[in-house]
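Presented below, as structure tokens, is a lone chain in the form predicted on its own.
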Amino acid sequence: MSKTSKHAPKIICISSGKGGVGKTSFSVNVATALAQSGKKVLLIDGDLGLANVDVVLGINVRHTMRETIEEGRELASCLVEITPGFQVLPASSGVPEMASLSYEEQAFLTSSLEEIIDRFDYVLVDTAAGIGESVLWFNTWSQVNIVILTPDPTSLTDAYALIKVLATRHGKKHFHLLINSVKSKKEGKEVFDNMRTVLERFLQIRPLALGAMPQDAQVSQAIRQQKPFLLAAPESRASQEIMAVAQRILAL
């Protein structure tokens, strides 16, 4: 499934073991930051049955990937432009069967995606939480795997479970960890160090630190306004960190 053309985009999967860790907000804002850096960015809502990228961005969706799979609609006609250089490919909400596509449907969606991604520099996939089929499939399709976790102990154990499945069953060995909702840089470093110790000890995996997003009231405010916090509060601590994370992604 890897592409060999010299215009092949960098495909990045953003996942979490547990829901509610701020994955979609992170995905939307890092996509916004990459677009501000002059890159052409596609954000795929990879939560195929419980889509929420459109909700976070406050957009009205007319067509989704569901119509591509069920009716053969061209994916290009489902794209929604958010800002210059930043487009979203929406998914459907409240459609449980979309969360467990057959092998044939996955293959068809993959080939449909391969047809449109060449026009972008970066393709980000905001997956569902957990270790469902679509999560594992999007992670194996991607070249870069970002796992988001918070200092919450259940978030750590679920992130470990996701990484373990991707490593042992799908041969993934390189992971970038993003610690979200930390009280301080020190807390972010402690969470990362703990996770790295466990991954090295039990899975022989050395994760890379992508960053630590601070707890920031302006983030929840922006979510309520259905705007990327990078645009709603560009001076906030969260916005400064997301710009730094985007620079690290550009350097990958």
Contents of the next structure:
Amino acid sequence: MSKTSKHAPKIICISSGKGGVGKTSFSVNVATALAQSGKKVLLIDGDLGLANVDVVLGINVRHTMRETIEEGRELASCLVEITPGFQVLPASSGVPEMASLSYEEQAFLTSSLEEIIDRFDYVLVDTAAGIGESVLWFNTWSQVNIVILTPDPTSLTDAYALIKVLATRHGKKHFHLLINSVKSKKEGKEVFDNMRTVLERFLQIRPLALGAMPQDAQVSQAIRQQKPFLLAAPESRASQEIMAVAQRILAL
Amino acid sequence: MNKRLAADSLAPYLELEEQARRYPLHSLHLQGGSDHSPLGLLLVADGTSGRELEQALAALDLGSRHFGRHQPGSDPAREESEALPDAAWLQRQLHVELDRVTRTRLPCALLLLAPAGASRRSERSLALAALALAPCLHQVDLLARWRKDLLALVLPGTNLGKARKRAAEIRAHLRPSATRPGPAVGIAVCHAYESIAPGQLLALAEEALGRAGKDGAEAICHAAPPARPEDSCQVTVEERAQLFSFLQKEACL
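Previous: the form predicted on its own; requested now: the form predicted together with the partner chain:
The next block holds the full complex; its first chain is the one shown before.
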């Protein structure tokens, strides 16, 4: 099915290099914010072997992409509606085979995904950490690449390494950076400016700033409650920033 | 039938054969005429005995037309030689696979192998190498003859790292003895962001094979389009120092 022949959704990949920097929490909340703006949003759990979008959302998943690949189940029947306009395509957890799909499985998953995405305005992919094949493939499949990083040296290095691989081996040149867990706006700006300098100097890439998410106790509280913080604490600083990020995404 | 028409008329069979790969089936290409133009595709369930197949073919009354896969015979190398698809078939298949790269965003690798014993290369030695290669092949791999003395192996969904690994396995498998070298292998990979024509990909693989031959008969070489040199993605000391520079400034404050 050709994406150009029908309504073409915007496909956005959310990756980080390092794990534990807040990819899933960001993905879930930005998807919620986009849906609140009246958009039809699909969030794909791209961590195929260690999924946790369902955990962050506190939903019980009956069917996952694993059944589509292994049993031929219709992908549409795996979709779970979270809020009006916001649906999730869950993956399985603790299934190493799903983390390294064969060519036929990947090709089959691609064609199955392309059959269902036309009904959405935005398709977000919350990828696994690292630079594994599925991460690189989801990034090449997407039109917009968001890389999340924190001010930690390990996160900086891994985010840079991910961008370097995507740029050098997969021809990606446009990246949006989201700095997470910053103590202040100033810190967020410093991290972004520094990363931009390195990317421009060594890779000739000029990234765009998507935002800086503040450290916010209400975020961890919402995660423990298994709810998007946008719904659990709509007045929090993190919620305000996520709404601003959603507006920037809508303007892309 | 001209070549263009032959390629067009083959397309539905290739598509059907591709779908058949998902099932326990063997596909047999029905060919006719002096140019071996495609006439049809027979799908035969796994487990069908040779006798059952012969009876079925007799019932179909296909006369002198023949098949792309081997039929019962006495010389496996000759049968393999006849069954080994030719360069025209390879180019058509590459066209299909490169189109698939664009659609699926998954890479595709092409390996060119020069079986050992260059001076004695013949159709038969090529066929024997193809036979020997059979245990190394995956279900989606496509093996064909390229020029008179090379084997071309198309590996759909395979990136450079995997292609190098497969090449090393194949080279080890085709090594005639512990003391004699295995074949030289040239690799070219098409990625979704590159628009490469089948001829270009073949030329890149030939260039790599040429280098592999010069480097030593056992070498594996890779060639990439000139616009994209195969850079290392290792994060360098300079990059890391620059990445952490603002942290050091922070610490000083």
